[in-house]
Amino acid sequence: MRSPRIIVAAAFVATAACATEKAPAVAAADAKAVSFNEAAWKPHREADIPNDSMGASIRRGLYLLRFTPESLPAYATGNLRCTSCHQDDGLKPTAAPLTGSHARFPKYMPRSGAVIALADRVNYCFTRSLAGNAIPVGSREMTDLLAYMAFISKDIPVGTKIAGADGLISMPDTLEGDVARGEALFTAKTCTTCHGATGEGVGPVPALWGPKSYSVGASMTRLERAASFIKHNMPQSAPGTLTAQEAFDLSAFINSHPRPDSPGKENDWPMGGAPKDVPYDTKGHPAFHAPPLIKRANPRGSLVPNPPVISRGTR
């Protein structure tokens, strides 16, 4: 029988050998992260999609972004599509870009109070921003969407944040929006040309309020978040021409209108710390200028539960 010391020594040697074998790979990954040059990096575009089975999945994911309600009418039940917010096929830095999203998940999300996967984040978009229903995580459609996000995140090291990552450009938190000024601006700044006089949207242009628009649980219902999107991307004919104050006033006007409810919203930010402009009650946070709410047709389908714990006993 071998001595216990000999066994321990052998185990140590084996462990050291494994560490030595893994070291080059770890070193290569670290070197890649350090050497990443964001200024020189360019995301893949449609023309770069390969003509193979993987390319077919990537292309389907891209088209789902562009034609969401037409492709998934049971899940995107309004008139918004993914590219309504994630403009230029999710590549525009000022419009909540999807580039690098595949390298940032799983991640902790304060609104959920949990670490979530990218598929769950996609479903938050479907249930909140599109005011629709969650896509089955194992579906081909979800896989295609994730394939496209991986494609436009190629060569971005895991954990790296690039320009525009995690949402929209921050705006001054000292500004307040005025609904009356925003209403006047809505006509004066030609918003009605695309969105219609009653905000219903013209053709594929998204509805800004009403039953076909984004839900109260979407980030766009926050005064500052909507102001950022408006300031940097609107109007489409002259983006960037509005002042920050004008953007806040338009945001206040748009978000004062009725919109779909977001079932389960009272459970958001379970640890507290909700941003001050969240328009509904959460833990320790009173609603900020809550708009009138429209009842959802399928409340259960609009819920995205946190990842379940399966390692505990069920006694």
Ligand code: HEC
Second form
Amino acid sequence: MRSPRIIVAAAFVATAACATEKAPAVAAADAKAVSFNEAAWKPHREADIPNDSMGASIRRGLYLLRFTPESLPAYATGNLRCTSCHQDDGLKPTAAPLTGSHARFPKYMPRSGAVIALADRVNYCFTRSLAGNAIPVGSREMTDLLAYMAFISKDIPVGTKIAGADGLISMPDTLEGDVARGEALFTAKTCTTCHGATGEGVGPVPALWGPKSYSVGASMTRLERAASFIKHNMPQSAPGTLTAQEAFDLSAFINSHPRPDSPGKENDWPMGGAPKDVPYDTKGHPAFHAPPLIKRANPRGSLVPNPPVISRGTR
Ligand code: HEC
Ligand code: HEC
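Having seen the form predicted on its own, I'd like the form predicted together with ligand HEC now, please.
Then the entire complex follows, led off by the chain already shown.
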């Protein structure tokens, strides 16, 4: 009966050591949280990735963000990649930045009517924005993506919403888009040069509509959301040169074209309250300019179920 006592003693020593070592560390973290200086904060970039196992995971996550269809062809089935929208490796403030996402989740999403973890949010973009399939939540690839997102959120206190890093910048909701004006602008403003005359994408330039583009369930199908992206980031060669009205017209034109369906979309906003420009029917909300839909090859893969409630009974 000697060995259990030794283990107990060893465990006690370990706990005691932890207690003395931990106290200052926690105090230091608290001090940091209080002094978080948003104006001075800068996200880590690729050059800051450490050369160790953690760094390898972060780097894989970054490359998955950049080379999504090349790395995961069974999951990213279109020609969009994460950085097609989350430009500059997810760091660009006007392009739905991922800086701070790790500190903002889990969070309640009215669209799901549930509290969602960051991994599920990633899968919403796989299934809706990439019109692809959800990747397994326990996979190394998901861990790597989360590792990269944690890396670019370093030092942002949990629960902090940093300015300009929570979705796309809001646009005036008084503007409307005109499809015919948008069509003329699409050529006049050089969009065709890179995205192709039929919006199908050319080489590494992503598709704006058609079977390889984002699905109807993506935020980008909302008139105001795509207008914000376009206004602040396009044309890629001269961003910031379009007026808000031009961006709304271009958004209306792009989003009038066929795109992949998003199975289960009718269950979005289960409590009601969908934004007015959501292009499909949801509870209490009639579709806003619904585009023609292209059937999904793998409708089951495109679903991200809400977190299940587990029984309190014994397993
Ligand atoms: C078609 C454009 C598009 C593509 C492609 C895309 N996303 Fe997104 N994503 C968005 C938009 C837009 C938002 C923010 C929605 C909003 O404004 O509320 C978003 C939000 C997110 C968020 C939540 C950010 C936050 O803090 O709330 C995560 C995480 C995310 N995307 C990850 C990814 C990953 C990973 C990929 C690649 C697998 C990807 N996205 C591909 C458009 C896209
Ligand atoms: C110089 C080339 C170029 C021009 C011109 C250009 N784009 Fe883009 N666009 C891109 C690239 C490249 C991306 C992907 C983001 C990246 O890699 O930085 C993109 C992404 C987009 C996206 C989000 C991803 C997607 O496929 O849905 C939209 C929407 C978009 N562009 C609309 C437009 C519109 C509208 C115009 C004209 C006003 C335009 N672009 C002009 C190169 C261009």
